[in-house]
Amino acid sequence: MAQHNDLGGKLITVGEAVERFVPDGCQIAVGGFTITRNPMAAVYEIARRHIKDLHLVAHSNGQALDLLVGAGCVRRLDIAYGGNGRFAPTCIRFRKAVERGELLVEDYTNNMMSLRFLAGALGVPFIPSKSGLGTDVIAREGFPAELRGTEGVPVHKLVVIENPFADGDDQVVLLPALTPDVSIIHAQQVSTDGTVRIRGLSFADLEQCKAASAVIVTCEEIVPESYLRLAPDQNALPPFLVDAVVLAPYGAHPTACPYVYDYDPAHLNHYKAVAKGDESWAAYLDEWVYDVEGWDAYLDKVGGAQLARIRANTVAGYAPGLDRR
């Protein structure tokens, strides 16, 4: 019974995971979608850390994204869209960084990053798409030549070529694989012997996180292993793919965690006001991240109340009658 309660050594505390499997300069991948399902207990201590120089690439992320580049420790971007929905169309401090010249960005369609990450899932170093001919994504590239082919970069940011298998004009574009150092996604539910399961939309976390050489899982809780065996069909990943399980209780906050909580517009608002200024947002470091000790530490400052009101009707997903202005 030992080894179920730590999964096998695999349960670990968030600052222990951060520490063994994200170092300065990585690659990193993070899960979720704009303001859902966000690794964000992980960013946080991540962010707490001033871990720096990371080479980040996510599909379309949100909250995680911009608070890893306001932070300091993003170098490099990989991605199709950095967004929190109607609170920023475009993620505030991802913007100010790119505009002041302080982030290299790579920028690709969202199909040309969902292929990514499955090619480096399938193990195959290129992937074949039509996405993005005829646009200046295939035109531009985010990154200067002297990177190309050193630290993670490819050595072109794709290539086009004539459809071999047809006759004429037929173009199609080659995509490099994508290979994280690590790969960090939130979940509703882990077992007892490292099966994960999401509900609702996994957007591209699967494929990231069987394309990285190693895997962190933040989650709501962790349930007994013939419960997950009850639904299989339900389960996302095995356990052979996770090097690291983290309880997190709203992990995800201020995102969403579909069938347990919301978004907490609240805080989304606060933070799209003081993200805008360099010393508001100086201010909210030093509030929400640097000055407060761990996640238990932060759900405390975000108050029980607030928690209570973003909880989620288990059948609807979200929270019915949620103040969202």
The other form holds:
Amino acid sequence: MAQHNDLGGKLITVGEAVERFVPDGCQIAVGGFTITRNPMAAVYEIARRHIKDLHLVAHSNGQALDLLVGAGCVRRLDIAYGGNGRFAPTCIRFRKAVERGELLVEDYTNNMMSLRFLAGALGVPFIPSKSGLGTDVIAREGFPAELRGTEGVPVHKLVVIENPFADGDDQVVLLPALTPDVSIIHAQQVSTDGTVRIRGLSFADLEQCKAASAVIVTCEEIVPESYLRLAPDQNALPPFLVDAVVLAPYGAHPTACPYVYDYDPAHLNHYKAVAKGDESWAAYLDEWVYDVEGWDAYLDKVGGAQLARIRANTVAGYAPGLDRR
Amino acid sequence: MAQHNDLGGKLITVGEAVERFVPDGCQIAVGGFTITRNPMAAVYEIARRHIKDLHLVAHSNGQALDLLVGAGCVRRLDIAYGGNGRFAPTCIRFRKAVERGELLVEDYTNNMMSLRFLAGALGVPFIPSKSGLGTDVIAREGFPAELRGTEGVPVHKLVVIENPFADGDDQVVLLPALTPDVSIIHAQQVSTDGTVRIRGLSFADLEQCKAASAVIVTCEEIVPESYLRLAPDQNALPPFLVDAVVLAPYGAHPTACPYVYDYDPAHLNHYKAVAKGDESWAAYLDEWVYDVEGWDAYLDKVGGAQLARIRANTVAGYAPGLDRR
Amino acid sequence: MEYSPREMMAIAAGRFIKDGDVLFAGTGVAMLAATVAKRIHAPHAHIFFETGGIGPTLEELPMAVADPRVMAFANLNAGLVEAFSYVANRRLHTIAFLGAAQIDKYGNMNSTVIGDYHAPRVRFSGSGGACDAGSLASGFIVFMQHGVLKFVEKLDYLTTPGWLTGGDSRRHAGYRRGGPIAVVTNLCVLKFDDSTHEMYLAERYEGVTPERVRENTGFALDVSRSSVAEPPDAEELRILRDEVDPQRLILG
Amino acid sequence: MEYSPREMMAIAAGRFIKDGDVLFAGTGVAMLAATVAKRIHAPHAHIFFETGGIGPTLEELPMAVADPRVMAFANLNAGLVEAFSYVANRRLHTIAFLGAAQIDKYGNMNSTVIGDYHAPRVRFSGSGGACDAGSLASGFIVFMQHGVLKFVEKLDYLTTPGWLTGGDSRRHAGYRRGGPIAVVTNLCVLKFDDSTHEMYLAERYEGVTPERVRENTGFALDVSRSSVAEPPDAEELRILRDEVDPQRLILG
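Having seen the form predicted on its own, I'd like the form predicted in complex with another copy of the chain now, please.
Next comes the full complex, and the chain you just saw is listed first.
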């Protein structure tokens, strides 16, 4: 197999990608869900560059969310769930930031957020839902009135109407579409023509990318166009929706990349421990973000033996028997 | 490989499936698009049993649509496109039935119909679209007023509202969800636990099945559960959405089943010729529907040599060099 | 035979599962309940996750609903939009397992904040899919640690709709089905009155008095209808301990 | 060099395609235009089909947009919902190729009925994806046989929105972009005035007089701005005939 080309100029470094597509204050969606397929190489880079005032729009992107919030990159957040499964029922730095009033939060649900991305992907201004009627998710707005109608913030959090196709007692929630400035996802494979293949669950990654104004895909490997064209049913995004491709092996660490590596319980447990104290958290940021030159240096810090330990069984998709306590 | 079981009672004949799930007057969606993956074994069976007064809801299911209409099975039709590509820019029996006033037609578009199925699948009563503003698709209703609000017919064809998230001049079309009584699709593979795999384009088959009250899947082959579980990313429908499975090799003929066989140009051209005259059409129905005992007899009539001719190259998915004039 | 409250919770909740149910599972005790039920009395139940993992074999317990273990050897791998379409699907009897920080007497729940919403004393994860499952599923079962700070008269934030204000209020709000079926705690199983939809004590675990349940509940609770719950049998415990959670990731 | 009107149509339409455009193709001449353009001057154009076939290699010509040939060796295979999301995607410069039974001077089109809608003299296929592409794409190019029954003062049914009633009417109707760019016929290429959005004759093919175009058009047509179209060159014809449609499935 010949060395891949530069994908018509799209193949760039993670630093170039963040520099070009993630300015201060932009609205950003990141792929993955809690502890799986978060685009961490890009997220660490955003933190390393001290990008500020991001408006993060997320369903349940736990680890990426918590690192971005904990590094002070995020000002506004549309969110359904700030947790990391069994590793952190509530993401710790997220929790502290909200309790300290450092973050403006608009609460939705996972179905609502995924539908909002779907609406953005379909090119429609809103989408209906039957979720949340009679709850505070509908009654309470998180963002202050003065933000309403400004860049990236809809004039209403949501609108409840009577179903015009029914006779009454059929309230429907209209959710505003999301159209983030940039969507960043991590995929297993990108082909030499820029087609993206994701293995395992796609979460809402595809809707996020179709709704966004720009798309960055970090990936485990770049494979020949002819290879992905042999099984087009398995491909996820066409070349014309991808603006930047970054080759970042282990680019989801410490979250999992199914069929390539598992999540890293040692790192996630360490993270959980250090995130609890402000000093230990500052030390973590120094050690793992600011004092790390780049992704290669990060992987060296994780260490070869640990990366070997979490390597996925390529049939099962995870690391069977991995000590996850 | 052991012989497959009866899929917990779901594996039945095409006759049993039609008998049980396709009563006179029901609302039915069929899978496929024009000349590909129409569930023809089931469609011929419906025609053979003289099922009446069907309300067919379709985007562009050309060949199935035309046979059902031509056999007098359909009374109402929600449709985007009654054509068969280059073989029939307008489906011939469909055209005659409309011109003779034998059919009530509600015109939508392909995007509208696929979104209506999506709304049904999502469990929401309507879905927005930006298609058709200022056109007769919106201005003109096809169904008479007295049908409105009756079984399977929404109280409005569609509703145009102002986008509540915008300042004005942003009209949005609300399309009523479709929830057919039964959806019938043809798939390449069903596993012994009832999971469905479709290869090639899925059209709106999955939305149709998720929106329907009952699902019949006819298939080329039944494969071990363990086989489909090795690549869950490629599977289309879970067992709990499938009510009946019918083993029907070549069950999409004369339409194509990608990666298994191509469409049959000889049959489609013959169909086109005979559909033009009422007498020749009646003869076709006798020859290919009423006087044919079942699907095996149908395939014998098509003939082994012709089935060999249209067999797909398993890599390309179609029959390269097939004479299609 | 000895057993822990958590083991009792998993088994008590699992008994609500009927064969053929389609189960919306989270992580934690919910996953144990679903898995045990499927291995014992509901072999045709289907387990799926809001992330899109539909019918995995669950040879290892997932640590999150996005864990690659919810994808492994599944019936199919989808995404969030599709997973929630299954929760809402009118043809399916979908039962969800949910937890929360607070619950009220109508089974409404809070998993968002303690204190003022705009300046919370404690911030939790937020809804995730809980509000959706509470809104869309055929019914849901709640897991809670019993205590007066959790069983409250008034929620600080209503994240997940239960029976709302009781009676027919859920239907009038626009819901077509669903609502809480039971609350399974470390002390007991609570159900909801068919007409008022108020919570009542249905079954208390061995050695738990009605008084103890009442003391740990922050609102007036009808305990007049309670009986003692059937304890787990040896086979249930064996499957739970040896097959479902041998690493004791969730059993602790 | 000899060439047929159909060959000229394919080449004339192909010239509107810019490198990088995302092309919504149907079958027929549209597919020839898209394929020829991609092989000659727009190698980075992407071709996709409403059925969900995205970027196939098109080694053989499809006979319908659902033909397995639109799936073969594609970038990806999707479905209708996804395909139309690409038509509408605000980031993409999507150009659609459409045909119809009737067109009016604002490029609105009819592919539904001739005569009364409820008792039509002739029934056609209906919109398919034409109305959607006309509504959502960045622009569209029309293929028509020129004749007074096709270029009409008033449509029997408005299936696909063009410039509606001209001027700003399209935007006021709620559309954010799009509209017809050109009409390519067997006689000529017609465009639309930038401000009134009325159709005018832009280029007539070799040997075609403005008068002949006018005689075949059922409404008053401005022919004052027309020039003679550049004929296809040898390379264009070679690619069209030898590479794109060697079976002459569409060229006839």
